[in-house]
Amino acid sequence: MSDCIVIGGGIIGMMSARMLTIAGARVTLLDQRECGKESSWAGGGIISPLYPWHYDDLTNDLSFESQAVYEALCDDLHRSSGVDPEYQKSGLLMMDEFDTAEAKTWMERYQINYQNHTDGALFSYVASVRNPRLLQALKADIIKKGVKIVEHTQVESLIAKEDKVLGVHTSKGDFLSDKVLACAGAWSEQLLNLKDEIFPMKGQMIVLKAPVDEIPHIILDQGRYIIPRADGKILIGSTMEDVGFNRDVDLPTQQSLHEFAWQHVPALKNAEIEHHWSGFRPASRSGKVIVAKDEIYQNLFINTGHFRNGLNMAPASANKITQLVNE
């Protein structure tokens, strides 16, 4: 029997399991597929909200808190696992919205400055990671720390008695624990009574092969981005599609993403498209992340609804939920 069951092995679930274990808990983590192979893997790896003034205070606070520790965290995970998450502070070149009244008010409040650039505003503090490598490192690290991971296990329902959760029913039998933490991302609504609050927002991305020094900064314009990787790969994303759990990718979207890339960086016009994929962000109807104790069950906790910001909020979100679990 575990002290805590964590449902969901994305960046939020694994980071939460890590913090709980460091705090002394015996943790079992359950995932319906393989850890880190859903939204966390599919995203771009930018450690910042794209347009921070679009989000609530909690999202911004958790993002800033996470930004402050990410470089050291990646170094720690690299040492522990032997896998380099490839943290790089390349800065983000924003080509739109930075000069709006809303953006200026936000920057004044948080004392954020940018460098003037011929194409917009350069936020030099913004970094990125290669998220598949971060997830690989994180998984190896939490296993080393003692987290029991059970993959390819569908959580079917909670085991509850009155106002307490005793564990979960799964496709591999029952798992019992003192506490349960739900980090199921876009699938949270299927398990929890959240009143249709969480839903999947599909995003399609492509990756191009290009010279390593072709793009010095992350580029953001009209909600889409271009992210340079240390190995010369260039990520282009991302669409926003409210289509349920439909994983299909399509040629018009691929062409649109590629066109966006070469219109901003002409040298990418003939770049080879190596891969095209989709993922499901855990969006919330309210637009707010949920890091909280459940309103019905006294020992059920929820860490979900991070939308596009799961990776950049993960360390602080995990810290906050660990504090709630241990109260």
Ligand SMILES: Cc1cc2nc3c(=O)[nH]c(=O)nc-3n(C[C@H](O)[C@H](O)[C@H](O)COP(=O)(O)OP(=O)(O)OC[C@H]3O[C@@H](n4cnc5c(N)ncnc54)[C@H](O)[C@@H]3O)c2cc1C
Contents of the next structure:
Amino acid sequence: MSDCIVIGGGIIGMMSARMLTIAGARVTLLDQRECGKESSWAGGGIISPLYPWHYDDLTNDLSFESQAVYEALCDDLHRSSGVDPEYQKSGLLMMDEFDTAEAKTWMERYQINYQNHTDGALFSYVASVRNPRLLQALKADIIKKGVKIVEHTQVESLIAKEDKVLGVHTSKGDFLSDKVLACAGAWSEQLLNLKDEIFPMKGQMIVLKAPVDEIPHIILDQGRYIIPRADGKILIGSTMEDVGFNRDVDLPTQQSLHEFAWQHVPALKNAEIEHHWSGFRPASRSGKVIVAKDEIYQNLFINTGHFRNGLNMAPASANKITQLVNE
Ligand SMILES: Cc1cc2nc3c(=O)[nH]c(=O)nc-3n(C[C@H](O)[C@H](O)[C@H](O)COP(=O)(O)OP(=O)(O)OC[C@H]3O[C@@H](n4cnc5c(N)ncnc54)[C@H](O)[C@@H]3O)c2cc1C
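Having looked at the form predicted alone, could you now put up the form predicted in complex with this ligand?
Starting with the chain above, the whole complex follows.
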């Protein structure tokens, strides 16, 4: 029997399992597929909210706390696993919204400055990671640290008695533990009884192949973005589709993402589209992230609802939930 079962092996579940293990817990992590293959894999890897003033204080606080540790964390994971998460502080060039009253108030409050740029405002502190590599590195690291990972095992329901959970019923039998931490991303609603509904917000993205150093910064305009990777790949994202768990990708979206790219960087007009995919962001109706103890079961904890910011908030979110689990 473990001290804590973690449900879900995305960035949130794996990062939480890592922190719990570092704090001394024996952790079993269950995933219905393979770890790191859902939203956390599909995302762009920008280590900042896109327009931070659109988000609540907790999202901003967890983002800043994570930004402060991300580079060192990626170095640690690289050393431990041999896989480089490719943390790059390339800066983010924001072409719209940076001069609204809301944005100015936010910048004053958090004492954030940008550099003037011919095309907008350059936020030079913003970094990106290559999230599929980050997830590979994280998985290898937590296995090394002693986390027991059980994949292809769907948690069907909680085993509960009065105000406590005893473990979980799964497609491969029952798992018992002292505490349960739910990090099931967009699927959280199927397991938990939450006041704030969690639902999937689908996003489609494409990746182009372009010459290295074509684009020096992440570019953000009208909610869409262009993210340069170190090897010349360029990610373009993303749509916001409230259509349930439908993974389909479509040609008009692919064309519109490509058009967005070459309208901002004409050299990308003839770039080859290497891949087109979708993922399910865990969105909450309130727009708020949930990092909390459950209101019914005293030993059930929840870390979900990270919406567009789970990669960015993961380290601090894992830290916060570990403190709650160990209180
Ligand atoms: C197109 C797109 C672009 C994005 N860009 C960014 C970005 O640039 N920066 C950023 O910070 N964020 C970004 N995001 C958001 C970010 O990816 C998510 O917030 C984050 O991945 C959520 O992590 P998670 O671990 O909660 O969810 P997931 O990664 O979806 O993990 C949930 C896991 O739980 C498992 N699971 C679910 N139900 C069960 C069950 N019943 N039993 C067992 N296992 C279960 C699933 O198999 C899955 O592995 C983007 C998302 C998308 C889709």
